[in-house]
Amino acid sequence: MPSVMIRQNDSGQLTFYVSKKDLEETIVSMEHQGPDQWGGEVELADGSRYFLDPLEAVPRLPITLRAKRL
């Protein structure tokens, strides 16, 4: 399970990095989002799917994680 890094960029968007894939691509979907929690199956712009473990609030950003590809 790669650490990954989700920020916010200057439009507002989730962004999803991984380093040693040097990947950097925008979140389309997530499972969670809401007030009580966040993460879960996450969607990329290219196509590609990870799953976050969920947490019970919404994180400051940026955040590294593990995340695990679908």
Second form
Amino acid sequence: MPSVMIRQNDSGQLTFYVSKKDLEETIVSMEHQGPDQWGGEVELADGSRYFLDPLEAVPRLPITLRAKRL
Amino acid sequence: MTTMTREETEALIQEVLEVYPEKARKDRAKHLTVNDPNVEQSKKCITSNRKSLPGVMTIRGCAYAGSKGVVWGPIKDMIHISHGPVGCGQYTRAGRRNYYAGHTGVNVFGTMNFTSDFQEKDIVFGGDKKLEKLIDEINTLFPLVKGISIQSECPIGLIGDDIEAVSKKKAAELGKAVVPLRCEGFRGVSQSLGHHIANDAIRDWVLPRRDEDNRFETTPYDVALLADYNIGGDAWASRLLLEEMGLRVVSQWSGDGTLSEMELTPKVKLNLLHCYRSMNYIARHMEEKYAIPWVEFNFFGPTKIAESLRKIASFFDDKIKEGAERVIEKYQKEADAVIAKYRPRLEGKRVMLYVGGLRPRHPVGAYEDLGMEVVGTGYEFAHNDDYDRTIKEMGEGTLLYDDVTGYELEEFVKRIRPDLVGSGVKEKYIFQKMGIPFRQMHSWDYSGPYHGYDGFAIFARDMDMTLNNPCWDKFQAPWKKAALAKAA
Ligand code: SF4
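Show the form predicted together with the partner chain, please, the one above being the form predicted on its own.
Shown next: the complete complex, the earlier chain at its head.
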């Protein structure tokens, strides 16, 4: 369960950043995009998939969350 | 020799790798590549931030160096204790040339060395008592000190001292910041982890100190200058431009910086990040916790400076945008004069770099402004994200080398024969003896500043002074030269 930071980059895409693993990837898809649920399964540009416990609302970015590797 | 083609460079890498045993060759091959600016992600072509191979000569430092030497050391009104044996601090004392203003030994302490000077008995019985005593002594001898940081050297982690407990106790007693750092040299693969540990300590022990305190009067134009270490006055040359365009620089991290500037940084509107590698962690943290955006910029050479000033201004209103244009217009004339003077003397010269956090890519623009070309570059301790940024800056076919070994760098230089090599002091004399002009690019070879328009003039002069120095054609004894000329 790495701790990841979700952030919006300059071109408006969501990025997925794990400092310990030196990983910064853009998110290509996210299961729940809001408004009343946000998170779930995410897929990164390199094809790897993670799971974020869904939040009740769209959070203020950046935000640090725990993610599970799928 | 003219510029090498991609195939030639690839062949060169193979040739250099030849001497290694098979396992080492396979490992090193991943760290060497020929640049292709179209590659989106560096991890597809180069591996970085891995443990150096045993047996090779690496040029890296340790986590203590990253924390004490780079991030914390320049905070001038704090005393940084090199906690452990005397050598780690003493042999690196004042070596980085981070300039600062103040009276050393009275209200600032930058070039002094403080150490707990561990002896056998401290290793056997633990050093916490000694540390407490040391902190008391510091506070008596230097009452104007604003805070103390404890920079762990290797033994501290091995003997299991509790420096956090000492810090909490002493901080309460003295009413000053006492910050423990677990930056023992054996942690991580290079100094890079030291930067990270140092950033985390700032996050946990410094920034929250003024969270509730809103007495500081802010303006809409407050910025912080992050990750400029004021080598030879770099941060001063940068700060001038920012102030001239109408911004207010609240804090400098950490060159010529103070503890209170650091504490006030969460009140600014924008964080300006020069060296991405050493401080991106804290910039990301402040973005999350205090909603302060951050922007990377590059103050080497007029082209990049103008680009960066406009980028920074885009975060503010028209007043700052006009300010940026005014600054660019005012200094462009100066820069043009510098280029007119030096470009004819430097045009077409080829450079190879091998440095640390930002210098393998940031000065490329400055060299290009002078008509020079960077044909090879590499980092001591970069991560993937640094190479992501580098690939785009570099031309097709540039040689990239990560954590290059002493042998590889020498071989590359021998074969490519660049007109100038820029690296550290350990490499300097090797290349000078080969007859290749060399600049020490960590401490600007006792020169600087190189940032900003003022710095560019000095940069150009230094490159010219080194490259066109008359000594380079005196390498052969006159009678041997005469013989050669006759034979020809
Ligand atoms: S590796 Fe350890 S002993 Fe060596 S300089 Fe770093 S902290 Fe000191």
